[in-house]
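Below, in structure tokens: the form predicted on its own, a single chain.
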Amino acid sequence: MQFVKDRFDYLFRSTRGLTLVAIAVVSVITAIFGTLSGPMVEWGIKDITVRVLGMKLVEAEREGRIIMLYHTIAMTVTAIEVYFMTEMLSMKRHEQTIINGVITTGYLTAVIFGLLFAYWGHNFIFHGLFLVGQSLVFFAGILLAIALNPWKKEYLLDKDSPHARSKGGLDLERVAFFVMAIAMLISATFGAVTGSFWGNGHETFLGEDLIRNPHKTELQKAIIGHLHIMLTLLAVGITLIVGRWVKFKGVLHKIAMPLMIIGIIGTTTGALSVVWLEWAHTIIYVGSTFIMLAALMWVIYSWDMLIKEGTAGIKKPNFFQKMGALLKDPLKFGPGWQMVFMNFTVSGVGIFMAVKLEEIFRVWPHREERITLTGHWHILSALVATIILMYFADLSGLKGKVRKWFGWAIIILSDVAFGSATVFSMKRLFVDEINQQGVVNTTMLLMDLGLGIVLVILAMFMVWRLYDLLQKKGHWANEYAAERRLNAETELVEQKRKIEELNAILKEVSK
């Protein structure tokens, strides 16, 4: 019994354990529901999954199922980022506990009952519980925003701090986290308000299906803005998180944080104002530029740090020694590289499409433009997932050759898949439909192989974590002991502060 209690406590009462559970949930969802599309349909795997699990799939309801599936994954990834934030950002112990507890209850309720409703018949009690789960996730976001409040005295920075700060001492990095949380709450409200009109002026649709429709309703525009900015904010969130991971500071940090804050506000404003403004995309482009510049500052800092640490014992390192130091640890190098690679597969493609939309892309058949747009946000979300995975692998204590093999496999295979997806989506630029089959076959094969092997590697990682969880003195036990010790120290500091405040009040009263 103690065996089960200890593991349950680790999985649901520690930040690392909660993160592991959430990653396991995403892994299971990806493994099961990934068999319902792509080559799995042609190979007959979909039919086996549907028959074995007793799913009830009506073709006319496909869009609704996909929307439900995307929401469950997005809320789980949001929970993972929240866990990272509550662990690394200063906040009171009770705030961390409540936020983690509420968002865990919320996303698990939404995932379980949302998928049951969508794929196993439409029991509307399940749909109601799905909405309850979403509401709890939203409430956790409110609690997080309150906890992140950068104007609290205990979070102000002094003049000698190496981190970005305002004249009044505001921690601008904390401000960026706070602004991101507020932006996500506003965007979630946009989605919720539109959802409340389902069946009363709003019908289910996929964003890529409306690209050639010149007359979109305000509710449709609201959903399009909602889905774009939520994905962008998840990318912003992991960028800020890995910045804390590598202890981002100094001149570049002081440049990056104001850019990030302006970028978050601008991009969010632009994405949500598509409902009213025809030129809203201009605001998005400006805001995105600020975010990309902030990310560039982080990449420069992190790579420079890796080079300096790797060549610390060399008086005058040459180019190859610097490159060796930079590439020595793929888990530390990978997040920065994925952000750079993102410019070739996501940002660059998006900007090119915007500039040449009427001249090139609207001349293409609808299917080709639809493929490009669909690939655009799928690649971005998958890139975010690889960065999360590399960060968590580092937290999990991967070392030696396993660390290098794991890191490089994730980087190389995912980039082969994403690069191939980009070529596939843009193929009409350099090959006509009659001669495209060779390009289609090659890119599809590389996509399937790359992503398939990445999923196998993820499965191996999760099996290792499961095996470790069964050990009496595994890595999980060290994680849990370290977190409990840190929590105890935090609570002692909080108690000491309360006693000091109480003593100060008593002195004032006695006077």
Second form
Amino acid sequence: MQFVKDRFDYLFRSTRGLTLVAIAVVSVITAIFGTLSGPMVEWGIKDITVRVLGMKLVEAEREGRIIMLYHTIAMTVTAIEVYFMTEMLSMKRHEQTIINGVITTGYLTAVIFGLLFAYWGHNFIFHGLFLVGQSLVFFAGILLAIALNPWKKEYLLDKDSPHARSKGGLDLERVAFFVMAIAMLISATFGAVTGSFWGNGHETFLGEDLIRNPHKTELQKAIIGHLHIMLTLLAVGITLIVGRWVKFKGVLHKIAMPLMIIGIIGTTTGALSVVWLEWAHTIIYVGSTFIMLAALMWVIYSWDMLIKEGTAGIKKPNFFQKMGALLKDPLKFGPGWQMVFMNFTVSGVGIFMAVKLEEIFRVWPHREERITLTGHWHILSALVATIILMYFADLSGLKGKVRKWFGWAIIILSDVAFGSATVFSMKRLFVDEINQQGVVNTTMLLMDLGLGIVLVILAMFMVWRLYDLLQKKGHWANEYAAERRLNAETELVEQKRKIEELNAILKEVSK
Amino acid sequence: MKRTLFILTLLALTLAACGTAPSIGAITPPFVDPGIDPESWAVVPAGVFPYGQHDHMTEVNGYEIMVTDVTNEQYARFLNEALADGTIQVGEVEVEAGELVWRETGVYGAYPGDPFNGYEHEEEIKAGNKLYIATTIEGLRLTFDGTQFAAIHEYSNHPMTMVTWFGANAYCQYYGWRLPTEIEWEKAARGTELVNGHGLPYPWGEHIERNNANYYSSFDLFEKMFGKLGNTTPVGFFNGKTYDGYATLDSTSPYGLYDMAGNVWQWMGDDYPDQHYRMMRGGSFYTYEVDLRVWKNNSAGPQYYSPQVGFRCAR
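Structure of the form predicted together with the partner chain, please, following the form predicted on its own?
Complete assembly follows, chain above in first position.
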């Protein structure tokens, strides 16, 4: 019994354990539902999955199913980011416990019942519980925003702090996290309000299918704004998180944080104002430029830090020594690289599409435009996922050759897949339709191979963590002990502060 | 050593994928006769049917629609007739698409233009000569000796492709017909039946099997010959017959139409205000089965032509 209790405590009462559970949930979702499309259909795996698991797939409900699947994954990834935030940002222990508890209950409820509703028949109790789950995630978001409140006295920064601060001492990084949380809550509301019209004037659709409709309804525009900004904010979230990971500070931090705050506000305002404003895209472009500049500051800082750390013992390091230092640890180098790579596969593609819309993309058939659109946001989601994996692998204490193989395999193979997907979606730029067989075969193979191996590596990582969990003195036990120690120390500080505060009150009253 | 082996394996796989890919333009398949008459028409009676993915019950007047897509042989005949009476010309013509303008050599004819409102992203389709087919491109299954068009024998009963919307529209109008509207096409494809509250997603029923239609990676007879991106199949190919050991399922629509899912996208007749993209229906040998669902559409400017786009007429 103690065996189970210890593991349960680790998995559901520690940040690392909760994150591990959430990553396992995403892995299982990917493993099962990934068999329902793409090459898995070609190989006949879809039929086996459907038959073995007894799924009920109605063709007309495919888009609805996909939307629910996206939501379940998004809820889980949101939970992972929230776990990271509650661990790395100062907040009271009880705040951390409540936020993590509520969001865990929320996302698990949403995942279980959302998928049951979507893939195993329309039982409306399941749908109701899916909504309950999402509501709990939303509620956890409110609690997080309250806990992040940057105006609290104890979170103000000293004048000589190396971190970005306002004149009044506001911690601008905390403000960025806070603004992101608020933006997410508002953006989620846009989705929820439209969702509440489901079946009453609003019909399920995928954004890319409507792209060429000159007249979209307000509800459709609200959904399009919602889906874009939610993914953007998840990307912003992980950028801020990895910033904390490498202890981002100094001049670049002081430039980056105000940019990030303005960027979040601008992009969110732009994305949501598509409902009313014809020129909302201009606001989005401006806002996202600020976010990208802030991310650039982070990349420069983290790479510079890696070079400095790696060449610390060398008096005047040459170019190759610097490069060696930069590339020494793929887990630390990777997040920055993935952000840079994103410019070629996501931002660059998006800007190119916007600039050449009338000249190229609207000349292509709608289906090709759709492929490019879905491709670029799938890539962004997957890039966020790889950054999360690298961060979590670091937290899990991967060392030595395993760390290097894991890191480089994730970076290279995912980038091969994303690069191929980009080439696939842009193939008309350089190959006539009549001659595309070669490009299609090659890019599809590289996409399947790249993503397939990344998923196998992820599976191996998860199997290792599972094996570790079965050990008495496994890595999990150390993680849990370290976290309990840290929590106890934090609690002690908090209690001391509270005692001092109460003594001060008593002193004041007794006067 | 292990690292080198891994990289070499990756490279070998990539090269293998690149090396064996034929161009659709260069493919010549064997002549296969499915025995379906492309001159036949089906009657679709007036009445309501479930329209679109969300099954909105919609009223349509009665009409007739071609049982198969227009074939290369039929289109060659039209070109010869129209060339003889001066309806069309062969030569160089200006083509406009978005902000691009270029010249192409091919068959062209007059088009009266579309109403233009100047709406955001609306492309103006002006009156003037429009390209029907380009004659100097790879992939056209017709030959032209300077006076006469002829279908390449092996492709004579395959759907006419590489034809612009203008060319498809001109064919139908030449014989006093028209391109079907999206609503007409969908009713002809799925009929009126409701199963558990939903209209049929595929012309033949609720599910798709590989030998129901010609789509990406459907492993049909021609895909086995030329790679999984495939090629067109003769019109009416999926009629329950077995060809050279490849058994097809009878995949007609409730009104007896063939190829309403897969093979080639079909141009629709609608011109929607404020955009002027022309819709296509049915999916093609290039697309996954999700695009073969009867309500899915695709669109392009009327100047667009492709090896995966054809048409049929209604009257």
